[in-house]
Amino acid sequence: MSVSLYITSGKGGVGKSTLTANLGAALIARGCSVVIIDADIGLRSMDALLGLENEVVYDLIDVAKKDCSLSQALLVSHRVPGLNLLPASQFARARDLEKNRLKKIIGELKQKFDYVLIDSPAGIERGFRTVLNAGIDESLLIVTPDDICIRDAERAAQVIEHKELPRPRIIVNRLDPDLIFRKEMLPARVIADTLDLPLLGEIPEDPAVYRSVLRHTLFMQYDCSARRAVLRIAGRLQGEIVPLPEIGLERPSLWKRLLTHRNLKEVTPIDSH
């Protein structure tokens, strides 16, 4: 059965985009087919994440306007065989989209590929209604440990089950073990339950994932936590039992605190005076 899935945030900059690209990858790891619609009308970015960018020629305006097909506008990732692409219009704005034209669309798509999988714009403005009036079947809501950003992420919960649309499952980005140690950031479970929503997944700060982001590469190419992370959830999507790792709830042993190592500075408040 193909599955839309609605991959957001309430504030930008918590890795959403990225994620998208990498989860896709994971999908198709696992066998299935895979098409990414990159749905930030007038800042697109996937094109980029997966090496497409000199490669667009119509996008997902110019089939919502019916000036081209469908199979016109849809390329493949060279770096991940499969993986579909669905290019943002990098001109228009956000009111060019109209919702039930996204609708077909994303109905044509579900019936060529198993997963849909749709990147938001971020916030909660015109762009990211119009896609949750558009018929997605599942929203994945992805949130950093910060306040501000679990604020927001709860604001777009609430519109998001105002249209009477399933509760929303959330992924946390960027999560420190050291500091969740410490207890100076807040772990997975926590977030999940202050927004009393599903958790679907943690993943760890990992420099692979900004280094992978310079290379114009995906982390999914690359042995590190982040994939495996990324991994899992594609398993639990799938209707797997993956057991979470409650990042940093427990102190790691002598001998891995040894081969990770790293300083961890204080932070002191600059004397006024």
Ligand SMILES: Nc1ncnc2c1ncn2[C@@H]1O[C@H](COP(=O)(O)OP(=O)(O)OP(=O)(O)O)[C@@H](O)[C@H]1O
The other form holds:
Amino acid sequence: MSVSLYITSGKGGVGKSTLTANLGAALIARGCSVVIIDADIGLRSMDALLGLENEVVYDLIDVAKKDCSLSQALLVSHRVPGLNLLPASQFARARDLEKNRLKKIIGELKQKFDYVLIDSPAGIERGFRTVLNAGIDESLLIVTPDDICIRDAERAAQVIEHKELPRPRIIVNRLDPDLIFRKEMLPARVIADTLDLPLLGEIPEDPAVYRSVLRHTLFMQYDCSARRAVLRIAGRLQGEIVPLPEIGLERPSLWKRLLTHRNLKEVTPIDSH
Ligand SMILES: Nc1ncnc2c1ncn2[C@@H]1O[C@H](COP(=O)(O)OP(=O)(O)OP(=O)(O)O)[C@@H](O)[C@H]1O
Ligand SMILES: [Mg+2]
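Show the form predicted in complex with the ligand, please, because up to now only the form predicted alone has appeared in this conversation.
So here's everything in the complex, that chain up top.
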């Protein structure tokens, strides 16, 4: 049975697009067929994350407006064979995408692929709501461990539940094990409990993520902690029991404690005149 998954957040810039691309690769590694829809109309990024930025000819809006067929618009990643992309339009606006058209496109893609992953625009405005009304099966809410992001996630979750969709599952991104151990950062479990939503996974802050984004590749191609975390999330999505929590349980090494995260040193406030 195929599934359409909406990867979203309240606050922007929390790692939705990066995680969507890499989760796609993780599901492919597990033998599934996957297509990603870039629903961030006007601010497309998924084509670049997948190294396909020079190959976009048609996009989601072209398909919705019937200017081309769905198969004409689909691109396939060279780095992750089998990972398909329906790119976003660079110049259109969210209002150019009509919910019934998107619903039809998602329906058609579900007939061809096991997973239809939909990358969300930032915020809970028009673009976000159009996808919620377009027949998605489930949503994954990405949160970073700070109170502003948690508050915005709560708002997004309310909008999702208001549409009578299943309660979103939480992925907490950019966790720092040392800060969690020192009780300076909220652990993922506390964030999920605060939001009263089920926790699907935890992803550490990992320099490999940034380095792979710069190279227009996926961190799933490198041996790194973010990769291992996303593989565990893919397992849970497919019903495997992979225990949580994972991050922040162990005492950091003495070396790490000495070199990193020294106490914050306050400086004299900047003079206003
Ligand atoms: N676990 C991580 N470790 C380190 N860097 C990360 C991690 N997750 C995301 N990032 C970085 O955060 C930045 C924002 O990521 P991304 O563009 O995927 O966020 P987004 O939620 O899609 O943003 P927008 O809301 O603008 O669409 C990127 O530079 C990415 O490299
Ligand atoms: Mg994005």
